[in-house]
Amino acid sequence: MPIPATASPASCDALVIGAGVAGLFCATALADAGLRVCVLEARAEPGGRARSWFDARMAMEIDIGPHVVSSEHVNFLRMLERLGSADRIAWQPDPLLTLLDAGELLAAASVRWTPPLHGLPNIPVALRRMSLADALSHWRLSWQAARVSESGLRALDTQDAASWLRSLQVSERAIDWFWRSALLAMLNVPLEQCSAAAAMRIFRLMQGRSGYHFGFPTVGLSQMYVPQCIAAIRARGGEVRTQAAVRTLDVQDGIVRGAHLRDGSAVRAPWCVVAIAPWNVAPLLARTREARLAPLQQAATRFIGAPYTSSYLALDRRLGEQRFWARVWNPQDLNTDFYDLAKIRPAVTGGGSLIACNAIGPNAHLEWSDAQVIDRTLVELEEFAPSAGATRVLAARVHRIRAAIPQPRPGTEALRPSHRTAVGGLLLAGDWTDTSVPCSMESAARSAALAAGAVLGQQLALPAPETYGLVGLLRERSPATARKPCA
């Protein structure tokens, strides 16, 4: 249901367009500093691309798609601490990940050894699927990743990841077994359509950081942050308005003055933060018709969202002890990652598993019927746990997201815009902006801190993750390497 307005301010200290992670986190940071903030959301529900709602068929809160949190999500976790909901994450320190490959479960360990020594425990796992020559074919890539600077990394943006890996003589077996799975799961894009810069960013951090692990929300995504942010904003006299679509920004003499809504009303503010997806930013700026914003509008059109098909299946029996697993890439597969919410959410009752899973990018098959998706998902569950063949589906829900998260296609890393714009008082926030972090809830949270910090004249954003240990020493000794400032 839409949020009823307790006030409809004609003016405020700061206007935030978009009520997803970036918009609500930014607005909360500004409200904490004493500003009166107005948040405008076009949809009937806040939460953006990280929202949840009660589904009567499933009799539970379901997410727009199951999400995973990482221990590296430092800005996101800091905000959850502020909101009092950091305890709503169930952490899995070990194993890092369980992979289903050819009917066998492979467990990847997470250890806190000095990088890159932390990779040693997983070599036996990799060698069960690759030869030693396949593993050693990464040596050129590993050397480049250890020494690459931020500018050097971005220079790779003109290449696709498949061509880049082959140019470094990474073996085809390693590309098919590791890289295709990793990039689809972590960057939501097929190898041939992925920026080499985005792939390098992921690999260098995997190689140069240790001890990272995953966590899973124990409640619906919205329940982790939406009501808490709204309460914080309203406590300072601000407002969050839903079904409040913005038609144009009000820009006069190169300075933002507020925004005009589609219902004919307007909100005036000396600061405006646009915190919506790039495919929504582009038409907004086109309607605004401000010459200073034309390059930003053109850049936003280049970002393409990854399609997702997310499914929820309530089963009459448990499928083992795993609460999270992924499938190694196969062109015939549907789903990439699986979660048993019966082992994650305390509110889930009954004796059976509650499976949530994601089909990503070209595997999403948006054209498939619900029955086709459910049938294929059951086949994949039986490959994970043979007992699934005898299970009964008590309830199921399939929903499709045409643009879940921006795909890092070649050229887009260089196009990711700063939180500052060419218009005075106008700022950007969102996972697609230049946060030095892959598009994710962490990128959205860091962008929120960057934008709020610009309004307040403070450094609020925590630094993006960087390599350390032996890998970090190589980077620091490279004369071409310079640390990028975090603000």
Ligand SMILES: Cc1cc2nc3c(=O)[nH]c(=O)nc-3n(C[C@H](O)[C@H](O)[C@H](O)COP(=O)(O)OP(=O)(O)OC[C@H]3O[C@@H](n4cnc5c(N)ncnc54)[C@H](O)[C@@H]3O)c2cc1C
The other form holds:
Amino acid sequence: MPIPATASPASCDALVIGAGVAGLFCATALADAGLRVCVLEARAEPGGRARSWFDARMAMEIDIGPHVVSSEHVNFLRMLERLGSADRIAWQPDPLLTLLDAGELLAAASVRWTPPLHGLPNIPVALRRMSLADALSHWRLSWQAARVSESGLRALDTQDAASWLRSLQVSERAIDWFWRSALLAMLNVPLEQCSAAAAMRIFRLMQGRSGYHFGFPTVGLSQMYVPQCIAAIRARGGEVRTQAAVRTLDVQDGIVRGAHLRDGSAVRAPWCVVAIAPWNVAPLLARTREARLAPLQQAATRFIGAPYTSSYLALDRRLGEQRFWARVWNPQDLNTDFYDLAKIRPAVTGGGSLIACNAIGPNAHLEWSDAQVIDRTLVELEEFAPSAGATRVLAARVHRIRAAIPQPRPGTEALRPSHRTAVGGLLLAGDWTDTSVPCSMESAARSAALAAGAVLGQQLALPAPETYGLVGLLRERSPATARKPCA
Ligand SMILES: Cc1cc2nc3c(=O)[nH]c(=O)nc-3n(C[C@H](O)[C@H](O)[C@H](O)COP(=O)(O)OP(=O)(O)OC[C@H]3O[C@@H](n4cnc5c(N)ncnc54)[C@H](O)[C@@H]3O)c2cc1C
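Form predicted in complex with this ligand structure, per the form predicted alone context:
Then the entire complex follows, led off by the chain already shown.
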């Protein structure tokens, strides 16, 4: 969504660098508090890694790649409420998730029973794919997960998830069937390259919280929040400027004074929020050459983005009634998750399915041609719905994203930086910062609330999710658990 270029003001109350979810949400929160905010975005359009645009070939607004929202995206959903677009999420009715495994569709349910009892309805599903001994091999892990707190799990960050699961004697079958699928879909890395702390964070919440459900944007990703945020920022005299890459920060005597743009101009502000991905933070700070920021610059270099190949296929017929399904992990696979946008987006007209899907991490095959990606996707669709074999592809689009989401490699959980920095007036936001939430739109939204709250001297961020029910009770009673609430 290109927006008309305007000159940025030479000074403002707060400068936000980056117009992704984190930058726009932070700027909106600051504008709502009456500040005149200037947002500088390097690209021609805002939205960052959660953006969409009109695609003439597909004749519709399509996303960089399909995104899901979950009931745990509480900070993200609160901002959508504020922007008046919370109704642009279509929530998934039961089942929670349909899994395609060895040609069979398995339905995973989500019930609101007291944790961990909410897991019971899915045990028969799991037992169709692994033995009782495999399922029970989780008991040591479950015990540890029930008692560990967010702060306690961080001690696991030095280990990789595969060694950690094996050290707790989780069976190889359970590792291959459950863990490889879950971590690739949710954390975008193979087990061997995943921090045990990141894996534990996911598992303890799966075990200790119930009623989890998914929602899908019914409009293009940008349409959910970008124009609404821009309107809110402008209403308070602020501006969102595109094609305005920041080259260096202006830091004097340990205090930020503003930023210098690549085009030679400068913006001055007493507050500056850097809301860009770690692979952009590292070169920005290297050019800034401020000794106080050297540790942060070093930390940012350690974050590597997980690659994604996201494809859109307009088909000449409907594939079935499902609007969302996923494949159980298989190293030969291309795609992990599939969406039929014809069942999600009212703007999709015509009689056929519009399939969107994501190929993640080691399965992304960035080197494949479009034809290879489309052919393989059709094979995977036929395994889901045999009628796909007779379908015709009317139009297709393949997006290769080299760095979609920061990989939670061992050691990186400890490196996720606070929203506060060693420089006065300088704050950080972005999915990769220390939010106690996996890198996602929710992490970006929570980081925005943390940074805006620091500027305003208020507590704006909703807390990160915590376990409850019988599992929460075990955590609270555990002597080993540090009971510090999350920031
Ligand atoms: C294909 C794909 C699928 C995903 N699926 C999901 C999902 O299902 N659910 C979910 O919650 N999340 C998902 N994500 C992750 C989610 O999109 C990101 O976590 C989130 O959008 C990150 O927002 P951010 O604001 O932190 O960073 P970004 O979106 O990266 O925003 C940073 C902005 O800063 C700009 N910038 C960089 N350098 C400069 C500079 N020097 N000067 C000015 N501007 C600069 C960039 O151009 C960018 O617009 C997915 C991401 C992708 C790519």
